[in-house]
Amino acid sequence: MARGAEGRITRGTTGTNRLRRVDRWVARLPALRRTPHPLVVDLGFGGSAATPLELHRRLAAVNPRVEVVGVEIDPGRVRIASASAVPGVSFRVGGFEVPTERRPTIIRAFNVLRQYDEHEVPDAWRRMTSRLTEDGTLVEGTCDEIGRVCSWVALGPAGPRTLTISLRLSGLELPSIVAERLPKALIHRNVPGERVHELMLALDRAWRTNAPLGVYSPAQRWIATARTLAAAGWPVRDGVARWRLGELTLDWDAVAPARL
């Protein structure tokens, strides 16, 4: 670990094409639209160049000047991934105090906070958000290992804004799935009293009374679903464009723990 990196090494597992879900969520953010020249970070991408490499790859289709920035706090993984890197894509030694000069855009941490406990969750997210510009995003999140189940925070610097799940609804049973792949500042939080344990049963309550619109298609019945949740009084955003995706997000207060 170099010196002054903030963090430990991790296990690093990563694959190709695993983090499309959040990379298409963090496609649509307006402040990497109107930035002339966006900064993005992918913090701890790993064992290998691939994510950095996806991630400019699907951002730069929506602003050709975008840089992303591969932060890894293992100096071995950093000289292999450097190996890989092209023109908008670079990597370097570093961990949650994100050694970029300048200030980014995004910070994308996937399945890195997985790895640390739970008391250690809002001081990281303090220092990454600490790093951000004024009107920046720290995505931080989870997903099984080949991106079909994901969820992730979106935090300002004034800290979390919204939980998305984001699930491959065919063959979908039930969306409470994405249980076991929440947020570190969540998953040991579904159980009864917490706020996040009652998403996921009014999730597959929802599924559930939806079922009979499964005939013409899983996206038809999640878009029920997410109408149900929102008709119920939970705070659900976007719309049909986004829920047919899979997708569904929330205002962080309807699950935040009631201590963190």
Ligand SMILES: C[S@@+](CC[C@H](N)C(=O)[O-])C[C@H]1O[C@@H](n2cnc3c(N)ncnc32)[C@H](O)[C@@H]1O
Contents of the next structure:
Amino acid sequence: MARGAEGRITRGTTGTNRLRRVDRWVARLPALRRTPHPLVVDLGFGGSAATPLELHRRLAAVNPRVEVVGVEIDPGRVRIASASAVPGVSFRVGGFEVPTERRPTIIRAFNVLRQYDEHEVPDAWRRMTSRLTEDGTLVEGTCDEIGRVCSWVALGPAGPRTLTISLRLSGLELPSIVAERLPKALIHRNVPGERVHELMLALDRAWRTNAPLGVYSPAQRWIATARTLAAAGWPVRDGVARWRLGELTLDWDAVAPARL
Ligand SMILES: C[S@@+](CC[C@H](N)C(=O)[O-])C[C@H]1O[C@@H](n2cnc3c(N)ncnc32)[C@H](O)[C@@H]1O
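Moving on from the form predicted on its own, please list the structure of the form predicted together with this ligand.
Starting with the chain above, the whole complex follows.
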């Protein structure tokens, strides 16, 4: 581990195309488009260069001047990944202090805090968000091995703003499958008395209620599920264009743990 790097080396499991859902969500952040030369950090990229390279390819379609830096606390992994560097993508050793010269517009930290303790989350969030540009976003979350069940918190410099759930709808039995892949701040809070538990129950109820729409498509059933939640007062963001992808974004306050 490099001296001064904040955090610790954890398992480096990663995979090609695993983070496609969060890449797609990041690609629509307005700051990415309007910043002339945005810096994006893929923090904790793991055992190969796959996710920073994919992130760059997907974001460059939106802003060709985007630069992606893969930051990893394990110097051995940085050495391996560096052999795959291409224009616009580089790799360096570091931790939550995010040791880039410029401030990043986006920091994506996926499947990193999952291997930490819950009480370490607020400080890690603070360290990373303190490095963002004023209009920057930290995207911190978790997914399964093949990226079909994902969720993430989006934070600005002042703290958490939203929770997003993103699921492959085809073959989905119950949306609460995401309970196993919630961000560290929420994963231990799926218990009575916590708001995220209420959300899991409400999602499953709405998914079941809207089962008949599955005849048309799982996307129609999910869109109706999002509408049911919104009608029940959940602060659901966006609209049909996002919902049809199996996404659902809610205001953080609606799910924030009782105490973090
Ligand atoms: C499970 S891998 C995730 C790889 C990739 N992000 C993904 O989702 O497929 C987690 C990686 O995060 C790294 N890591 C853990 N804490 C870190 C920190 N504080 N700063 C940078 N990297 C860290 C670990 O060394 C490990 O390689």
